[in-house]
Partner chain sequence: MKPLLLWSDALVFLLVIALVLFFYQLRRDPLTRERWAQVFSSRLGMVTFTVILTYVGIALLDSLHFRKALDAPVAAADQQSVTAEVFYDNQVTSVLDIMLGGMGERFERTYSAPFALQSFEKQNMKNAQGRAIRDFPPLEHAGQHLTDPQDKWPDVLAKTLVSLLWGLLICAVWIAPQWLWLRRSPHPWYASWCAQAVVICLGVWMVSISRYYHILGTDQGGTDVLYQSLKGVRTGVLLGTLATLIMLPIAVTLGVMAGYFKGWVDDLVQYLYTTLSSIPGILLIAASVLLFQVYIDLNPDFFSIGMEKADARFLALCFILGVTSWSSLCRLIRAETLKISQLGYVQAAHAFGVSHARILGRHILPNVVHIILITFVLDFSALVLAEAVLSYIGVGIDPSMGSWGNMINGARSELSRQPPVWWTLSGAFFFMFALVLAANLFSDLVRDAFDPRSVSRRSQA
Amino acid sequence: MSGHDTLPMRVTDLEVALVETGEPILKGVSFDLHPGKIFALVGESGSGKSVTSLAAMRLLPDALAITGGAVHVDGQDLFELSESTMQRVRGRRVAMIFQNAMSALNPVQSAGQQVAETLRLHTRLRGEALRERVVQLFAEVGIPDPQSRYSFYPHQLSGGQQQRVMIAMALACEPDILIADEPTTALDVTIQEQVLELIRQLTQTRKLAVLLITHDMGVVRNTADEVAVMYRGEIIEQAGVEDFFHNPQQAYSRRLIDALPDLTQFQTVAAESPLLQLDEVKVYFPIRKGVLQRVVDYTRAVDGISLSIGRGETYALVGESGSGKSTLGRAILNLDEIAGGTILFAGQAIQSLPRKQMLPYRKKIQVIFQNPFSSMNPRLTVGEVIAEGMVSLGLGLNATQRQERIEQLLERVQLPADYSQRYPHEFSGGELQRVAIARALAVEPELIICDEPTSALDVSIRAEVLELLQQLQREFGVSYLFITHDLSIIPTLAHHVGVMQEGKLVEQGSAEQILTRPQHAYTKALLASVPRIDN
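Structure of this chain only, please, in the form predicted on its own.
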């Protein structure tokens, strides 16, 4: 045991297999976690990163089983403990932050109650002292107005705040080891930087041993002390972070690093005739109070936005969560009513068209959502999902022609034609996003609103999806309004950029101008938060 007792966690030859077939999922995974150090486990979706963390916590789903190896925490093998002893280890000694805070939090309990529950289980704090400790933790992880946020439910918090609640919960019992599974995947760059800075600080101040699971090489470069690359259930390379980025040994590692966008290559901007023009567009949501629910004020979600998108051009709309980007997208689609201003599509005002007259424009303006899983009917095959728009928007094709078109579209987005018979749950996130692109293209639109379509994808898959979108733009002359919080993808993708803050457009211009010569303080702050690997 003497070799283990100075290490918070040592994973040795960990093996996991599918229960039904015995097919190996993890093959001899070994690594050590050190106090005050961040160990990053990187690789694409399906490489085994999350399975490693779940196996270490003994939280594997029933379909998977640990078939070999050991996980020692302070010299004690977790696989030899009873489940009741293991429950005391989880949360107290080893804590975990999950990838999707919204699905990990209980929707019917307030944020404060959920953190208090962890403390009640593992400590003797009760009553007012318990509440004070939760408020203190909320303040420590940077949740604004922690006193009142205590009684907020998860849906009342932004994505970044939900993630902070998860971190507060993980840190509540002062664990020695923190496992962070993609903790910043769907967060804005500024919030991502704050969350990572918070994890870095806590690693130092609390001497935490951190296992950081991520697919973002920029995050690794700026956060980790050591890196291990996973590929198909094996660690194929492990090194200190400096060595790794300066001299990666494996071709796969090099590919992960090379998949990061080039921040020096910009799209050439041509003066195209405008396809979409917004003039002083406003979207206000009423704030109601009292028994009679009278309107006392308005949330100015979109507050006087003017912009123009040329034919065959990409306009990137950036800003943090809650800045009004998606609301503006919904207003263009006539899904949110506008309080003022005009929306011109090919010279025609469409902002107040009745449903029937809006129908032809539904064909011309399509949308790709952030989460393809939630935007598709799980009971329909992918072929039926793609056909839906063709039928409802009256494309006038018979069943055979529709099937041909579906197969052509799948091949256009680099998926085999016979995938049309499969259901959404049979696809990876990257494949499903391609299906979403095929669905949007099915009705031959002139403008596609892309609402964070790459935020949950691996770097290499993200690079493929962006390349595909550009290829389709060159081929079909389609325009994109690309809503994103990821500034690193803008140079390769966008011709023009608009920066949104609190419902207003604080700056807009060509991508090169905004990224190399930003004028507004907010734009500068956003750019400063982008994780880079060249430092």
The other form holds:
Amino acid sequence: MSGHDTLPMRVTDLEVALVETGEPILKGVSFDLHPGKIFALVGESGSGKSVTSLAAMRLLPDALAITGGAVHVDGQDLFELSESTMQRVRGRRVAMIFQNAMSALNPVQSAGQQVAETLRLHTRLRGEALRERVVQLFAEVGIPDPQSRYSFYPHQLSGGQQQRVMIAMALACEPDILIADEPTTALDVTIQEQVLELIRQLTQTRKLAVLLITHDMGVVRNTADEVAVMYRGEIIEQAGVEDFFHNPQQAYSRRLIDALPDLTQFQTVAAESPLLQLDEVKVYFPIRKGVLQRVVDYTRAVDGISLSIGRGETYALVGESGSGKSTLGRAILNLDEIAGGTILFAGQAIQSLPRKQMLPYRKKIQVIFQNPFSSMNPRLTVGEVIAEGMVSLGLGLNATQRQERIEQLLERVQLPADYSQRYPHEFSGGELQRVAIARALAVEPELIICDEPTSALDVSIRAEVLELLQQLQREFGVSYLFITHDLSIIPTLAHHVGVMQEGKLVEQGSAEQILTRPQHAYTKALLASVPRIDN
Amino acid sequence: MFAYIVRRLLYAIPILIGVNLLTFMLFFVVNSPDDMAVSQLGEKYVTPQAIAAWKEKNGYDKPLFINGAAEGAGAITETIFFTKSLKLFAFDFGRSESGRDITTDVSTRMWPSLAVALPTFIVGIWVNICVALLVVMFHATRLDRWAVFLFVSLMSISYLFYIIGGQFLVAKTWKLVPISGFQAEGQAWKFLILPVLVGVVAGIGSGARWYRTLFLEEANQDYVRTARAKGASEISILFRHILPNALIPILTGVVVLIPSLFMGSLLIESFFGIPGLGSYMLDAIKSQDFAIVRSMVFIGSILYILGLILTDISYTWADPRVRLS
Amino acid sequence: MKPLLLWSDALVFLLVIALVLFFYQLRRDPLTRERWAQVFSSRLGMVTFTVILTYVGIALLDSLHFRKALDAPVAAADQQSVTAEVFYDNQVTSVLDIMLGGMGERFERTYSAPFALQSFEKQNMKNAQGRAIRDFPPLEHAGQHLTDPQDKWPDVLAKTLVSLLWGLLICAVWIAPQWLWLRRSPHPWYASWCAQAVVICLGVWMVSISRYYHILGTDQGGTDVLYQSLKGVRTGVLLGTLATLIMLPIAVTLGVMAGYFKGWVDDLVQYLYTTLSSIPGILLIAASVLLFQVYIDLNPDFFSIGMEKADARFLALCFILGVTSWSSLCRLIRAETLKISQLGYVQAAHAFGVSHARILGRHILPNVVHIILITFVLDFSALVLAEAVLSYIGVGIDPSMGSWGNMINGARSELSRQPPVWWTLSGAFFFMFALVLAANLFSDLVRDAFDPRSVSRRSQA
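What I would like now is the form predicted together with its partner chain, since the data block earlier showed the form predicted on its own; can you produce it?
First the chain shown before, then all remaining chains and molecules of the complex.
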């Protein structure tokens, strides 16, 4: 045990269990952090990676308890300290940044005050000196105009700036150890890259020992020095980052790495007759102001989009949150009113059709939503969920035929047929998304709008669902409009890609063309933030 | 912000018209002036002459909406709707069935009401917050569970028992203060202490329990975890982070009641003999004086709508995230 | 004997049938079943539910009304012996009255303290020697069997022990089948059995002792206070349920429509409930009740007996409370519907071209049921409390109908007597407190189980 004193943090055989049932959550986790190095803890949701970080800080929620092991910081076991001594460790020696900066910052205190609070707790700085130090920190983490940002409230800052405030808060007292729990997950890709760059840079300049917790292999690839893969409360593999990516030992690690995009293989463009054509489609939401709530302006959510999707083809619509891509999907489904332009489906204009006349097209255009948990009525069985479209669109089946079809569909999406009697809450996210696919397929559509269908899923499940979608396309010749913010899934999936920014389509073309020879600056920025395995 | 307030005030107009129409329907259409006369006169004295005389004396002898007999504008103005309902908008409440001027009554009686209601309101919130904070400090312990049980028990006791019990113990058994009565000057506090005390104690159960839930809701927010990770102590987290955030729903939730404080409390005022608007209303109900009830409904509605507007304004003041538009 | 069905009786039995069917329907849904299981997995849930059911049981027994056939008057017997006409008592009796063994028929002259043998007030009377004295007269229905007043407490004790034995015997018969049936159930039924045992023993004790003493004394009119308190149960329970039930259809229909259709429907509904909630509730209720009272007074022919008049007023009160209090539930349901309309499954239904009616019925209504349920149990206790206040103000239950509010109203100055008369208030207090406390505790559990906010909080922890 001689290495203790030189290491900033050593976690040995950490065990955590549920208080109520005694069910183990962490089963003996051990690792070391080194100064100036980033140690990445990777795993999917429920693997116990966040619990590890909270346990190390002794910040576990009441339902969880530490049942064994030790966390040494500079040779001192944190689990032996009193709570008040521990308070002097938190923020001073070990600092932490969290996933969703918006909710992790106190909404009624200004950004500056919150950073100042850390300093006030651990240093003697007060008054003007305190303020100056905060402004200096803001400048260091790259917040523009730090003087005035001091008195901004969190909601007045952008997502990236909020995360920078969090980092400033964490670094205020110059800790030796930084625990970053999914620091970039809630951010758009371009911002994500900037924040990671900042963390990398600070690790170097301050000789920080960083524990980076993430589910994103791309982040690990671009940022970490050492990797540990967590699976069901255990570290199953631990290695240097180069070693890990080129020579993973475990099948599970292999799967995680395989989910990274391969930017050398693309879908070949199949020149087919167009199924859906959009021409200058606009969706505006009014902005009302003044005493009489007159419409003074419009939010141009979708501002003149023209594109065309062929039969049996996948068109990927890429953009960051708020770019209007989901609104476009809803407009095609006639769920949002369009302000202008035409939507042609198989040559017929279908925009703004009344409910009755829209019905025949409802059969042909279907949708899969992002959140599998909210896209199914919790009070209906899976069978009833799938049957809904068949009933309302009058496919002319009787009850037994419907039941047969439901079972066929469930088998087609690789679920047991007897699932039809069960209720949605009994299933995992991946299974539910398969049910959602079965529901869409039930009415034999020609086009399915997939609105971020995999972004709520873990990496390994994501790949399976995407694979299923592709199989179904080959089998039924269905077209997909695939709405996503994640460029990494495009190469395997899409024939065409359109990049959306602020309601406009800034660039479109074949997948290969967009991903290898982007023209527009925004596309380039998006691409730059995609992690790759090949470099 | 200014435009917003103007808009809210404009929106209040249709609501007040609605209130006005509703009360008009209730008091004159569902229940005709004849019915009212009969119940006011009492069964024994009901003759067509007596009814007509009563209606004339109280101004109910006109048609409801349109007076065909009157000339020009009189067709509209010489109606019950105009004289009894529309005039409320001009704060002209007319006379009660017993002949007193309602406007004068209201303006003299609202001050005693306020003298009881305002201290009850302020002390009540303060006590509830303190009690709730105390309980939250012992969250998830046996003490916390028993405190919640106590709150629920306190909630389950009728308000009447608080008043009766308070009078019996404090005033009758211990003889600390007079049982009831009111005095505008001098020793007014002697008469106010007991009603305020009763009002505060009666509110602790529901108030403290509600605030405790709000505190705990805030305690589960992410920013509390951030504060812990900074190294802040539990006490400072409670006071510096949880309390300011929980105060937003607490304060904005009670603002709507502030204008209504003028209306006083029916029960407290009648038990303690305080000559406020609460006992005024109660007397009106008991003597079936519809003119007063109608006026009080109108005043109450105005105060409530005022409360709603104040609530919205208080949001912008208390919560930096809210901007009115 | 002639059964008599008051309107409120009919409604209450309809209500019970509807509730049973509703819960039976809910049982099919596994999510709901899981949540109910959570409510009943706590001992507190079991105990409070048992207490509430006891109250409901008393209310139901008290809703089986009939009029007793009068014995043919002796004088008239010779003349009309041929006619088989039977005359019925104007006094309406219920099954509960029979089960209480005539507790309500043992009147005294005026106040008497609990377990007292003599009246509370002195009276002029003649003693054995025929001289006029002023003393506390003996009660007519208390301690008649005693030869020596000194024996009172030993006698009470002895009778208590005997009745306890009987109570335990009945408990054994009552609980044994439940035990056989439910012993393997995961829920803490033993808590419910304990509560049932206490209720049964207490009931047996009250009925048997009340034959010899006034357990809670008598009030000013000489009526047994315990009897009055028990009669108040029906009023309280019925008011709490009927008023909510009348409000539900209004609130749910308007709330769901506003949240789903938005636009002008939403504006209209919002206008309606803002207008209604801006009127001080108590004034609106008072005015409505007074107006209805005027109507009753002017149309006395509609009601053949006094009980029917009181019943009409009671129903009107329920109706008025229901109509004036839908706004808060409506607001909640509107907000929830707005939220649900944005969820994937409603969007998916739109994408399938499902009709509005079907979306409302299949997707939206079932998912706001938890709000209705929470409101139902929460409002119940609030309404029971409100009844007391309204009766005090004079716009509540008809004074001829037993209710806790009327008891309090009649007894409010009794504490200032010397010595204070405390038992009338205590009777009303304890019966009301037990019901409201049980309902409040139970509603807390229901809310914890059904409110998605607390559900998510639990799963996070």
